[in-house]
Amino acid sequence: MQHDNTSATYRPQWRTGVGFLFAAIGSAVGLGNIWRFPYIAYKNGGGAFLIPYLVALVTAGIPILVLEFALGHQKKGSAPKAFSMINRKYEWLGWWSVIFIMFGIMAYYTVVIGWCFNYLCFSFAQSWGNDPNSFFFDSFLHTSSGVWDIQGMNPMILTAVALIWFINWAITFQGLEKGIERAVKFMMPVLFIITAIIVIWSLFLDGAGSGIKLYLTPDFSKITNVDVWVAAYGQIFFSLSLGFGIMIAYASYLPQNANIFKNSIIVACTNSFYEIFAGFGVFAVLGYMAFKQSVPIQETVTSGIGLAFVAYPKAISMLPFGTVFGILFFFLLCIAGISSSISIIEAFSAALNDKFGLQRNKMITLLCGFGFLESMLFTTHAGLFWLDIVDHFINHYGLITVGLLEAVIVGWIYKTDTLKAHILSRMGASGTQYKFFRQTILRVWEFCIRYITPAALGIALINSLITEFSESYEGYPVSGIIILGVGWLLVTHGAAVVVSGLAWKKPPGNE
């Protein structure tokens, strides 16, 4: 049966459970899983880091994911609609999350994916030469002297960013079933296959063993450090796309009988397995690089942009069949980035459609067009500084604040009884022999939502603030931090309050 996608009453639905799982996992598995987690693990105790990491997964990652899936599924709406149905005065929280993600993270994330595409092209000739560091910062980015030294744009980067926005538009324009679900059913298997090829290939390189040893060697003295536990909770929270409004929107498209709890476990565990597994490939290659250069492996270890665009290109130049390795690696990053970016657009467009009943195709076109114009700011010669500051403040304050407020609102104000009943009725196994088991699981979930998760996120937030006030982030000028970081959060919060004050075209809860 055909439906009218322009109707405010029609809500699309995932064609298959696998499509939903691939979409949710695709949103969770992004660039940070590949270039951030291995370094975080190494820095915070190696193999010993897995203890706080797994504790964080069980006490915060899975509970918040269950909360967001259950909220979206029960309310059949995006984040703003779901919170509005709890109480109209909390609608702003849903809007704040989707606004600062769409006009904050998405604006620069597409630029980084554009870099990945540029480097995919560079891989064919290894255009970065013998000095990938100088090539990336000077020749490629033309990095300026500081935050306010903006200057011009690199046409090559601008073209790549335009292409990434076009791909995002082409996928989301087609809707949930024909666009997003069809795309992730292709992208996610390809992503897993390429990751497996890279990891297995890396494990047989000379020096790979020393890299793996450094990655996994436990330093149990570090797990008594509060900063390590904060890092573990932060990594779990960010890598699962919690606080983005994405999982709430995706779950709202599930059929009525979907097993929320089982889906949460699958998505959370797959995401964690993937980033741990990908870490083997990262450190095996770094071990090979250290072996070939006859330097301590610690000198090759880096994170984020430095890993993807400096350390790895350097390693690729040393590898046998390095061209093929480089093509696979940067294609992998492009897929991981796009599978995450389409989910951000969907979360925001779902919120707009719920609130105003806008025609989807025009809405997606306008969003992607405006998004590209905003991304242009990050393609300037000062774009790297802007990207770093905005990313830091959104991740360390915006997302954690949203997650903390979600737990408080659902755990203490809305109460968890309604959601517990909703989750329990869809947990699958029936019979008295399962009753105690299911109820115990949900009691643990409720305890985490009401106590453990708020406490952990509260400590992480306070810890970040203490660090922030003790020294300027990365030595950036205070003016840049206030305007680009704090200012971005305040402006998006103000926009959320304004939008939440507007009338609903179709009141929530009447579908």
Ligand code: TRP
Contents of the next structure:
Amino acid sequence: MQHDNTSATYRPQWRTGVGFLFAAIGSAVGLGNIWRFPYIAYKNGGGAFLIPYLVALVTAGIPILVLEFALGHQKKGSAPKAFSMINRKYEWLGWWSVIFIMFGIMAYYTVVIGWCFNYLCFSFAQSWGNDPNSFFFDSFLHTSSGVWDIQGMNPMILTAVALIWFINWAITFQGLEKGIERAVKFMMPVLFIITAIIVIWSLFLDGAGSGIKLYLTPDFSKITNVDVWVAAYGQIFFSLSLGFGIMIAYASYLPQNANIFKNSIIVACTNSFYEIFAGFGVFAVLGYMAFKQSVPIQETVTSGIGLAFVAYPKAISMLPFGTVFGILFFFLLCIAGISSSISIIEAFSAALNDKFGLQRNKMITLLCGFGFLESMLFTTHAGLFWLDIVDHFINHYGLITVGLLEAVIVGWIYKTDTLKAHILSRMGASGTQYKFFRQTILRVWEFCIRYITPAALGIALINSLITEFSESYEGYPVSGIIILGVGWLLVTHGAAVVVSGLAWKKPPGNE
Ligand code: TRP
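Can you return the structure of this protein in the form predicted together with tryptophan rather than the form predicted alone?
Entire complex below, previous chain first.
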């Protein structure tokens, strides 16, 4: 068994195993599961999408989750600490992921949770009226003419975003156990119950069947399309919070003998089950709308933002007891979002704490304050365009690149042997009868990390690049794309290199 030989300093620990599981599942289950998955699945072949999706889960999702959990647990550290213990040269990778998530995804993710909060309030009076589409884009967002036409901020959204940052601060400020663990122990059961109510309610609506049929009807012709596979890997990464540095930090707070493998499987399966299940609810409601308006169901299907803030409000207005449905739905989105957003604050502050020994409370206040300032950009009239571009680049390049490098560094440079031993020794009561089985599973894991994951992610990355250069993303001007997307990744990368060059307050020992 590997023993930790570094931390003489205090490191918090999860009070219970369930607390950890709720926190990790809380991070994974987020807005991405509810509004992103169903649409991606539909667009990429419906029921047939389950094939690339499950392949991505098994060949990259679960292996990388096991890797992140094992690495964080073995090194008892945040992403930068874990990578610097492999070799100081790779510390930047840990910094890069937490920096671009904290100041990239997080900045707009909190804004979307803010919108959900605004819509939660609107639900009481169904303030979106008869035309939720123009309500959302014109009256609510005041969408401007393009990326550089920023105009001003929307005060209502700004207020909601301030509230969301405040809640994030209030939870994380109180520490791991008293803050995050306590919050998720309340939020996760509520989340599951409300989801079950909404999905079951939706299934009983008229026309639900036609929606489900559309969701699941396989279109096998899509399976040969590389884009579909890229979408599957992208979805798995975003949804499981992989490449965020979050799972590494969360696992570092587990007790010495925690079962890494079992925990990974539980988190990965719950997350995928949740998004497939949520898809039934989403498509049942779309089927109901098509039925009510007597239009073909295809016409009611829209993507992410349009789904939650245009299609759903429309459906809520038509439903009997729609007000209740609306309140439940937007409350659900708020909870799902907050249980995800707190996780990156934790991952980032853990990194700062590991490296500079900074005091937690002050750090979290500063982080949340700075994050809020950054979120302001997305509350402007051009916010929607910025959101779209940042989201596109981080999902298509950032997360996948981090995952690829993680797999290569651990698989080829660090070598998987010590991690394998670490996982194996914690796989539960050791009977010799399972030993062969367990070793085989770990061999498969190793094979995935060394060959399959890098190959799959490498192809995904190259394919995204080819598409990027052959067609400008959604018609945005190319200069805007380059400055915002690639520039952003380079700037955060530079910052990561600089931070990783600074001295450790207390250098972590090498394994
Ligand atoms: N996995 C989340 C989802 O599916 C995304 C997420 C997790 C996230 N942690 C985060 C986004 C932290 C921003 C910040 O929606």
